[in-house]
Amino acid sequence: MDLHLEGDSALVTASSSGLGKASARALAAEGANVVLNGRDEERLEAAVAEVREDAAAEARVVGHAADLTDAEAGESLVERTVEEFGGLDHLVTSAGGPPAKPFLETTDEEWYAAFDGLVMSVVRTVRAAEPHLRESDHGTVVTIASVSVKEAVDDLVLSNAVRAGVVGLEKTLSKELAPEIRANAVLPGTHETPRVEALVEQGVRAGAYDSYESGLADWAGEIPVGRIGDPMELGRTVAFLSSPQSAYISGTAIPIDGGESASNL
């Protein structure tokens, strides 16, 4: 399916690794010009080089280092995108997961940090992007959240609670910014990201798994499709939701979890 993204301009936050990088790869592969973002400049440069390898011939890919907990980061990222490409058509927001802890062990400082990193980073970036997205013929916002907003995960109180605010924001944006801008969210389950790879490898070193492959199989034990996800499967969904091919989809929050969650809605 041709997603008709050639020549469009996209900004993907927190995209130097994991699901953000996969989303940037998918957009660039469809011909969109993409700005990647991350805090670590060396890792960001490596991600930009990787995305360029898979990009369509006409796509331009650049990186802009910024810490999304900085109140000015969203504005600087949007300004860089507009400066590079002459406008902004698609915003994809992503953020790393907060620490895994149960409720009674979580401090006020950790609550505020999670809210700043997961919610305010989106608020500030969307606020800066909004006038440019309105000028586009098909402006979109896609927020990468977590399936934990549908079904709480043990010992992940920050993700369970705070990411739900991101999806509430996305639903509100789909109404307040309509009809010029569409807003959707994707809710990833378990994917083979660097974070999961590190946890599986840790299990191998600790003797919990005989091999990396057996560790992956164990992680996939409760997933109906029988495996964990490839990050590009989520990335391609993000590209689809950013494209005119999904023009009648707005205000949705789509689980991408291989059927793992038990939620009916």
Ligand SMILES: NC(=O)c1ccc[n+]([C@@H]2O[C@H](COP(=O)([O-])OP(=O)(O)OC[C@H]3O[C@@H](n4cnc5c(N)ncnc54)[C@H](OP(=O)(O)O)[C@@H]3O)[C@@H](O)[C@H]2O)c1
The other form holds:
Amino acid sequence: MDLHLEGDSALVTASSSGLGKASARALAAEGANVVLNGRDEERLEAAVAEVREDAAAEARVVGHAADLTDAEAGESLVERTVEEFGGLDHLVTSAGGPPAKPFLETTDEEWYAAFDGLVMSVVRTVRAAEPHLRESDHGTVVTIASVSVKEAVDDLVLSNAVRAGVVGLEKTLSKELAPEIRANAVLPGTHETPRVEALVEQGVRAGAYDSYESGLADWAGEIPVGRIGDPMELGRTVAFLSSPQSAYISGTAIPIDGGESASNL
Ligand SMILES: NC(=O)c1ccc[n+]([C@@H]2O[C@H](COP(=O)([O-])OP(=O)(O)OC[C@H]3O[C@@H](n4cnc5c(N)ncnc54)[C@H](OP(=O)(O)O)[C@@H]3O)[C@@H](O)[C@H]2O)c1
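And the form predicted in complex with the named molecule, for comparison with the form predicted alone?
Below, the chain from earlier opens the complete complex, with every other chain and molecule after it.
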């Protein structure tokens, strides 16, 4: 299926690794010009080089380092994208995940930091992007959240509680910014990104698993399709939701989890 993204302009936040990077790769492979983002400049440069390798010949890929918890970051990212590519058609928001811990171990500071990182980073970037997305005749916002908005995940109270705000925001945007702009969310289950690799390796060091492979197999145990996800399986869905091929899809939150969540809806 041709996604008709050639020459479009896209910004993907928190995209120097993992699911954000996979989304940037999928967009650039379809011919979109993409701005990638992260805090660490070296990691960002490496991600830009990697995304360029897979990009369609005409696609341009650049990096812009910024910390999304800075109030100015969203605006500076949008400005850079418009400067580079002459407009903005597609915004994809990802963000660093909050620490995993049970409720009784969380502090007020961690709750505010989770809200700032997961919700306010999206609020500020969408606010800056909105006039440009409206100017495009096919503006889209796709937010990478988590299946934790459907089913609480053990020891992830900050994600379980705070990410629901992002999905509420996305649904509201799909109504308030329509018809010019569509807004959707994707809800990853477990994908083999550096964040997940680090958690499995932590389990190996703690003696919970004999090896990385047995740790991965354990993580896959509850997933109906029998394995954890490849980040590109999420990235390609993000590209589809950004494309005119999904023109009648707005206001949804789509789990990409190999069937793991038991929720009926
Ligand atoms: N992987 C999964 O299975 C899974 C499942 C459910 C939900 N999620 C959520 O999806 C998101 C991405 O996860 P991932 O596994 O792809 O993580 P990852 O591989 O660790 O990548 C996180 C990315 O975010 C960037 N980042 C973190 N904090 C940032 C900040 N303040 N400002 C700008 N960039 C920032 C990181 O770069 P720098 O560190 O250089 O800034 C990196 O590029 C997280 O919120 C995670 O909780 C992931």
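Positions refer to the first chain, counted from 1. In this text, the rigid core denotes the largest set of C-alpha atoms whose superposition between the two forms falls within 1.5 Å. For clarity, every value in this text was computed on a predicted model and none was experimentally measured.
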Core-aligned C-alpha movement of Asp210 between the two forms, 2 Å or more
yes
